[in-house]
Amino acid sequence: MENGAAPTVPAVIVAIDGPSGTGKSSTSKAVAAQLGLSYLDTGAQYRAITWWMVTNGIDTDDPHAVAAAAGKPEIVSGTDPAAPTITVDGVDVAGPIRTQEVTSKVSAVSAVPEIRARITELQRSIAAAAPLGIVVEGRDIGTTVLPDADLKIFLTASAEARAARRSGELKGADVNATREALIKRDAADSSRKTSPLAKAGDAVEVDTTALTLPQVIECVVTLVEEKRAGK
């Protein structure tokens, strides 16, 4: 190193897992932006491939049909936390992948092993290419996608708190209906055979029920900084 050159900060890979409504996306984006890391929303990738299946008339309830088409769409994720993007075959799908139709079908599509293999490979290549490190959020990052991540965090919150947050995001949605939908989605994601929603044994659990978003962000930033200082 030349005299006066700044010491290089070691790249750090952070896996943030947990069910819907725990503040995962907001936290992950803010932490990545604050620490100058890349950001990847893995759920958006599963939504994107689900959107492609729906748009192309693939029966999402037929695992064989879904598996046969798994390699067809080209999915590209932009990893700037300030403006994450996602395209399928060159089309911006950031809006369309959030529709109720896609939401209702994403668990079934995500459970197909060929889909998970395809998306997992994509996620690993994105993480490996991040120059300063990356915050990757999802449901099986610490357990399956990046088992060697430098830091694994599992966000939790009560079903009531999660439903209230998700209803707020969905503008006037019925909290009880949202809560039931979240519990159903958790059950589907936790019980699937391939890469279920699960907390890694070496993950740090952060219960966000009683915390504000800035408090959650501060907590995670501190954990990342401690991990990076120790590398």
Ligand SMILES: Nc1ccn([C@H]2C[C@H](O)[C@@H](COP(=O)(O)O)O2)c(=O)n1
Contents of the next structure:
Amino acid sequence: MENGAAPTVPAVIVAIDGPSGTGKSSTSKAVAAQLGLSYLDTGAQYRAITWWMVTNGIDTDDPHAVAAAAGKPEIVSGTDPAAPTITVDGVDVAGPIRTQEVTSKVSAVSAVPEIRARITELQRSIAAAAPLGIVVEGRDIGTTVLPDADLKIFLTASAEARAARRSGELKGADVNATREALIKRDAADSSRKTSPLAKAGDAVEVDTTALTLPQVIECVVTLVEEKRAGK
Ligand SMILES: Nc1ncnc2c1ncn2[C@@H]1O[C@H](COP(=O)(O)OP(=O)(O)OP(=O)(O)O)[C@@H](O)[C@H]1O
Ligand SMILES: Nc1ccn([C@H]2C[C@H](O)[C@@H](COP(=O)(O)O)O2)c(=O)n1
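Moving from the form predicted alone to the form predicted in complex with the ligand:
To see the whole picture, the full complex is given below, headed by that same chain.
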């Protein structure tokens, strides 16, 4: 460099989508940390607004009631991949949003168009504010939220592999029941009318069934570096 200044790297936007348990969160956090990028877990935002609906007695099976309340809670996401945070009206909900009750209701709440419009706007503003770029993971990031992302990845894995991973996490949960619950949630998320779970036409599909987590991370880091190098 003529003036001795460090070369600047343009911000990079990475969208990682895929069904439940394919490794989106683990991969996205590690890739963002390794590359010095911000990280956004959009599933946590849908879980947070679902938690608020449940806590405030809104019938999550009534789309009109959910839509009417969509603008009420304030959702704030912290985007440090080493310590991501999620609050609702200032309350840390990182634990409560992972309960079985929230998991069983989040697909219905996230199918409501008013909920998606609100959360999508929030996601776009967070991505635009990330100084060096961001890894955003979810279901509709490449198709709807950030259609101009520099790199789009669609992670997949067999239902068996995903259930085994989740059962290990839930310490001894029944693998068959876990598998059925994953399949049911994926079906609901894929069949909703507004921005369903889908692979963008220009996404790179990575089947993680037979890959270790470090292998998946390495694969995605390589894809980002290739993209940055203009390959
Ligand atoms: N390639 C892999 N091999 C083995 N285990 C993995 C792999 N990728 C992720 N895991 C494990 O699988 C579990 C689910 O991963 P993770 O939470 O990252 O998936 P996800 O796609 O974000 O799921 P969800 O959409 O339900 O939030 C975690 O325990 C994680 O450590
Ligand atoms: N971009 C997104 C992200 C998530 N959702 C919904 C559908 C999921 O079942 C739910 C929870 O996501 P998870 O924490 O399992 O990643 O949130 C969505 O509709 N769009």
